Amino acid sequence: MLLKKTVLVLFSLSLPFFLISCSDAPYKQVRMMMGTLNEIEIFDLKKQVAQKAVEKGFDAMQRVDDLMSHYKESSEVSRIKNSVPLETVRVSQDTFNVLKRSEEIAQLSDGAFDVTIGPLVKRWGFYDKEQKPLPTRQEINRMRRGMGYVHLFLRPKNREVSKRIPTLEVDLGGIAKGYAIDLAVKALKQAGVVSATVNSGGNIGFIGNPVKGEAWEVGVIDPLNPSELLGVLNIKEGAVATSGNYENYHEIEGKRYSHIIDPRTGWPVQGVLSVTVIAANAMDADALSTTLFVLGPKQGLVLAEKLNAKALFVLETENGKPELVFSKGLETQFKP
């Protein structure tokens, strides 16, 4: 089971539905995967034929999950959190390439993004979310010097992981369900699907176009009032993320303490309140919103052009009403 993010609100054109929503019925299946509901949405078969389709796209994500998930004792993550220091652990390529992105995005972020901090997140209590006391600077401290993603070494010759210090834990929550709906998105593709949608809890892949419209429409959660929408965004092709501080907190002696942690500091992100982040794929849309909620709108738009990805920051102000910081462009695919 991975960690589970932010829900994002998906219509189509201009109809208020939650879900998408045609002229004919789509086929559609829900189920319950990596700590959160996955849905498979296509548009453009026959029911026999989108089952089989949507069967392909659910064992991808499967196989995710059984591989990556840090609550399951024979996945490959758990192997890396069970080995002595500088035990070799061979991995799956599946593993490999979301260890190998996680420190790619890690290295250019200067450590915003980094697959260790599990520990802390659970010291916190946003694992089970129970509430627990606020941790000490000391303890803090401590703990980040069990944790890095600099002492994780990974050999691409052989899919060889191994951890130097023997805390070391990983959890791919933050990256893996991205990763997911890419594998999903490739064997519905491969299975002849040419318009379809794959969420999982909130991140969503997309293919081709709505069956009606040229663009599909994502609406983006008003992080002061979850209830509503701060307004839609349009998007062609990729995939969408959010991270946000409103679904996952503990207020701690009468203040807000989010469950995005920042790795340099050992302490939740303040300021920021949510993140969208549109990407060529869903591995990256996923990472990219953590990382840039850590990083904030300065550092995070510089890091996300350099990525080609688009970001909506939604941030804090002493008014009470959230500010809209945009990337270059997106603020015209961006209906209030």
The other form holds:
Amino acid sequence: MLLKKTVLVLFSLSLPFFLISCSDAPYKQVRMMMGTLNEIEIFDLKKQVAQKAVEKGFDAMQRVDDLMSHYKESSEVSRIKNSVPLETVRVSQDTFNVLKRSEEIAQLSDGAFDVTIGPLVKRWGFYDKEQKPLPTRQEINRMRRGMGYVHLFLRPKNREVSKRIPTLEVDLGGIAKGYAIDLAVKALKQAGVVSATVNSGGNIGFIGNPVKGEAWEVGVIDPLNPSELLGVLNIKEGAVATSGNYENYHEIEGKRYSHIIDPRTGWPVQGVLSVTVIAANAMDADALSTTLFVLGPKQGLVLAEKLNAKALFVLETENGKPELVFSKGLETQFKP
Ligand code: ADP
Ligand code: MG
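Can you switch from the form predicted alone and show the form predicted in complex with adenosine-5'-diphosphate (ADP) instead?
Every chain and every other molecule in the complex is listed next, the one we just looked at coming first.
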């Protein structure tokens, strides 16, 4: 089990967990996209072949950023935002796939996951990363009336999308990175890669196994002390994602407000420090980490099981020591 120092430093600064497994000679490239660091690491190919595969992987991720970023005026997500009620916006199959899965997870979570949350995320100061005064209850309630996934219509036949109320915006920040990873994984496999990781801001997709060793080992960061690990998760395949309150937050009057908003109250979620989700694909892992963060462990673990995913909750306690809650069986994959 090797861990390159550069990787450790890089990841500890910006990503929710460290990726620990690697072979003697991986080929690695890092690129900034989707507002975060993205890294593709290939363990089984010679440099020249790996280089070409990595390019294909990053091309796929860049495509997702171009289509689905709410920061880009030319994106399909911005076209939805700029449309008028009941106007039809035709989108790519990729954007449609992500909107469709978002709708399913919104329904399954009773609205805990809601991609129309954007205006509230912005009001809480997470679009321009600028702390704003606390909103009033009236302001929050008014904004909540102007959102809601039920006001977004999806028609699969021609990949058509329309909104029912003028204020509706789409923010795929809780799911698109996962989808980008899945596309990159597909592109890498097509290029002949059999052992690799694709990491986007702490969401990781795995291809095959590490060249040396049976499982991938992923460190889970201690949210109360982000330079330390709580432990290491062994993961055989699929994908993993973490949502944490230590990545992106504002401190107002001594209280921490994180970038994950509970659509049912309009307020940032309190009490959950982080949620790590292991799922078959990175889109589900990404979306579920955000969803479970909102739902909390009781309802969250039920939803995870329903979707064949596993989760580790790190919860705030009175005594200052975080409490760990695992999906059934996951504890055996965790080394403190
Ligand atoms: P990160 O993107 O920082 O890795 P997450 O995957 O948990 O973390 O996604 C957080 C992002 O999801 C927020 O920045 C925001 O764009 C969006 N978001 C916040 N709350 C919700 C929610 N309840 N449902 C869907 N998306 C959300
Ligand atoms: Mg997420």
